[in-house]
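Only one chain is given next, in structure tokens, and it is the form predicted on its own.
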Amino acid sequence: MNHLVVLPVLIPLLAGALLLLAGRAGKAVERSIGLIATAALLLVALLLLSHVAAGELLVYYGGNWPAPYGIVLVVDRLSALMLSLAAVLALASLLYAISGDDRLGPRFHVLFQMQLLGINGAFLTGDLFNLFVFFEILLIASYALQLHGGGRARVRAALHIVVLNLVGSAIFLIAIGAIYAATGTLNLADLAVKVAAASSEQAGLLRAGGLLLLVVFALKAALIPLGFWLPPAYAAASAPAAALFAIMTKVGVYAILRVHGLVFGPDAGEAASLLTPWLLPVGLLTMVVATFGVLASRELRRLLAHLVVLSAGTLILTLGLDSEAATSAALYYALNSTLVGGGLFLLADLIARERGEAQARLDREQAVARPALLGTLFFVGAVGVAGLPPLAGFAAKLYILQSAFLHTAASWVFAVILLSGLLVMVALSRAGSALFWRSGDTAVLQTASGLLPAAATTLLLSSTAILMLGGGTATAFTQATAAQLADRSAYIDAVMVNTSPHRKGGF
């Protein structure tokens, strides 16, 4: 048993106790256990990205139970780029919140490792149940993450996101139960082996219990017309909190695409496709609905917070095309606008810090400090989440529109994503004009911030031109995902196969 698995789940775990522990200890200290922890989450997710990049899976029994009775975590190429995806934007934020933010309430740093606990575990876990779990435990941390420097604002969006979440958990056990009574199982591989074998009567409980699922994880991605939380939320947190936030709607993403293909797929019996008629009009309705958001914005952080709706309703609509060119495709924009979405979020908050009272609203009555640096900046990030050549937002979108060329509703597809990349782009361009081009008062220009927050901003913004460069790799890697993701007799195989009760290994 590989125990490389299980590492993405224990280490921000003990790097929270052990914060809890030296929270007395002084700043410099949190920040080095901090640093520490997520660095060393790097390190392992690419570890477990080369060892499967080959097609293994690697499967770690908890307690050295076999599947389905003890918690399992799996890791295939999925679960590791998305492990990947996470580390690289946890700690390109954490570097960023160490410049002075981690000190506008208490406890940022347990709360980051926490949060970065739900992210890893939601992506590894093998069962229902723990996905619940892992839901609760990142939700939890990004209430009080949500709160971090208080503020009306904050508080305001920290509520809505509390009620709604309690009320989608309360959907979610409703879903599980429902699953369960029908099938006495709730470990995914399992599942899959006895969702194709249901029979009719218990075909119509499993039908309820799959479109409940729907309904939780189009909340927690940020869907319409459940999404409407999402843009106060975001444009009110915190910076670094923000950045983080911009992989939360993919986890979302993660679990429909995971429990779809493999317990509702086409394979699936009675409710074979259960998800696949939603998720295009779904897709489509979020997209039309943030465009408008996006061009209605009148403040940056909250523009950006509508665009992350948006990657959120063009990954839906991708996976609603059904195919694996699709996921492909997805998949390689997933990357992209998480990145860029989070490098922004960072970016709106320099841009906020140099203008004073102006912040980030999009008007002239306040120059920034370095306008040749930010607006560089903002215009990297602008074309790679527009979609515009040559960086990888184009390559992603162009990758999406090839997925869809034979699909029915690809006129459809075609005409909203292209007019809504067009109005992104107007709306993008009004903000960086308002933002960087003749500007009003430059007599009284705020302090610059430090080399530290801009250089992890532009690590993050600079990934969507490392993508492209390495396209070629990064979509032979998608691919072969995707290929993956369609094999689910081979996920079930590696997970249901027999395991000794003296065999080593465990927790």
The other form holds:
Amino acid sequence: MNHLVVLPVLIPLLAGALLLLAGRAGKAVERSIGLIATAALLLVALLLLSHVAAGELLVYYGGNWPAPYGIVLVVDRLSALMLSLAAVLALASLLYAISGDDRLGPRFHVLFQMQLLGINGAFLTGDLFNLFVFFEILLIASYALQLHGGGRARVRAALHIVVLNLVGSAIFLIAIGAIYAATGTLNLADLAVKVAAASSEQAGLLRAGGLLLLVVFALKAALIPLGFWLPPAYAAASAPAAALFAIMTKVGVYAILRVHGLVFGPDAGEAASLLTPWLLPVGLLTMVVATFGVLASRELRRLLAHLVVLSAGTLILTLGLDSEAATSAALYYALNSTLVGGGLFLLADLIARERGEAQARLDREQAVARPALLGTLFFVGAVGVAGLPPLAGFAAKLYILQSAFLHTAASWVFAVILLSGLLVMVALSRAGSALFWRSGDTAVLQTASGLLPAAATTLLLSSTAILMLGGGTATAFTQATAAQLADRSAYIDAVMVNTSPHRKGGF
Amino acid sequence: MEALLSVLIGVMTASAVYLLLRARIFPVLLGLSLLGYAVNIFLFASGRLQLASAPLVEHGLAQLPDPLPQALVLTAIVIGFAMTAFLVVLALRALHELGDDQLDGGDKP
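Go ahead and give the structure of the form predicted together with the partner chain, now that the form predicted on its own is out.
To see the whole picture, the full complex is given below, headed by that same chain.
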């Protein structure tokens, strides 16, 4: 058994506990603990990525209990990829936060680590109930991070999120109860076997459970009609929190891909391909609504929050195409949109800081102190997120369209993706010219903030160029990931080994 | 017993939904707690209902109860309790900062 697998959960947990104790030791100590833990997390995630790159699945049996009885953590290519993505985003957000934003409220670093604990756990778990538990950890940390810094807008948004997600948790539990009542197991690999063999009597209960799970995951992924909570919340959140939240909608999408792909896949008997009629229309609708949101935004951070919803919609739409090539395209798109989305939230905060009273409102008011630097970053981010050549956003969109070519709904997919791309481009160029050009003749009021926040922002935004340059390697990996996801029996065999793990060498 | 339990869960859920739709913080809190009870009983019932059975295990008993739903319910109760406590504190803070107890207001002052 490889103990590396449990480290992405243990590191943030121990660092968080240590940070609680170190709370009085001063900001410098807190910051170094947070940074060391997050850097270690990135290292572990990359190590895991290299371990599973060849196609092996790492399974960790908690307490060494054999599979359907104990708790399992599973790392395959998808989990390792998402862990690495989360770690990169977290490291950049933390670098940004230690330049001053962590002073806005108490216990920022503890909450940050707990948030990572929840996110990593959700990516690792091979058990439906543990997915619920890690979701709750992730959520309660996100409520507090959302409130970080205080103020009316943040409190109002947090109240909405908490109530919505509490209802979501109740629905999650109902779904778990229904699925457990029908199958008697909650281990995902075991569920995949049991659901495929379920009688038609139990199929109704299973389908209801599976669709209730979709409601829960869609709430997390902010799909329309369940995603209206996101824009006001992310627009109000402090910059490092908002940047980290860019991965949260992807946790919802990941859960759909993992649970529904594995348990309610094409070979799941009576409940086979449960989501196929839902994902494509929901994705299209989400994209349309989010595009209108982007166009109607009069503040940069709100515009970016609508872009987060848009990217979740694009992902779900692509998964709805229901082919291996589409899954691969969706993963490549997710890498680009998460990193660039997070980077743009950091950039919006830099712009807001340098404009003083004008904040990030998109009107002719206050010039920024460093128009060349921030303007260039904004240009790169906008090109990366809108999907223009030569950056990775373009390659990702092209890849998605290519995978949609032979689908029966191809005309809808092409129309919505291309039109929303055009409208996002219009909105972003309008925003850029309002922020950087039309305010050029006003005097600069604020002093420039330091180099560290700009460096953290650059780190995230440059990823779109790196993903383009390393496009061959990246798409080869996402293709291998999609192939591994389609091979359900390999996952089931890896988790449900008949011999007890003791006899396989164990500790 | 099944009929009694399903009616109980149904009535509690319906009351919870009614309270949630009041969109004021105190009824919503009560609604969420009620919903939590309904869900916990539902989860408990997913391990089948039995009368006069051993709590966990007993020698010579043919039908043993399923221990897993009990563990799940326990976890769900703990998490639900923490979340409700957090919501109460947040509600007090919101009352202080926003000056009203409406949940569905816009974010304009």
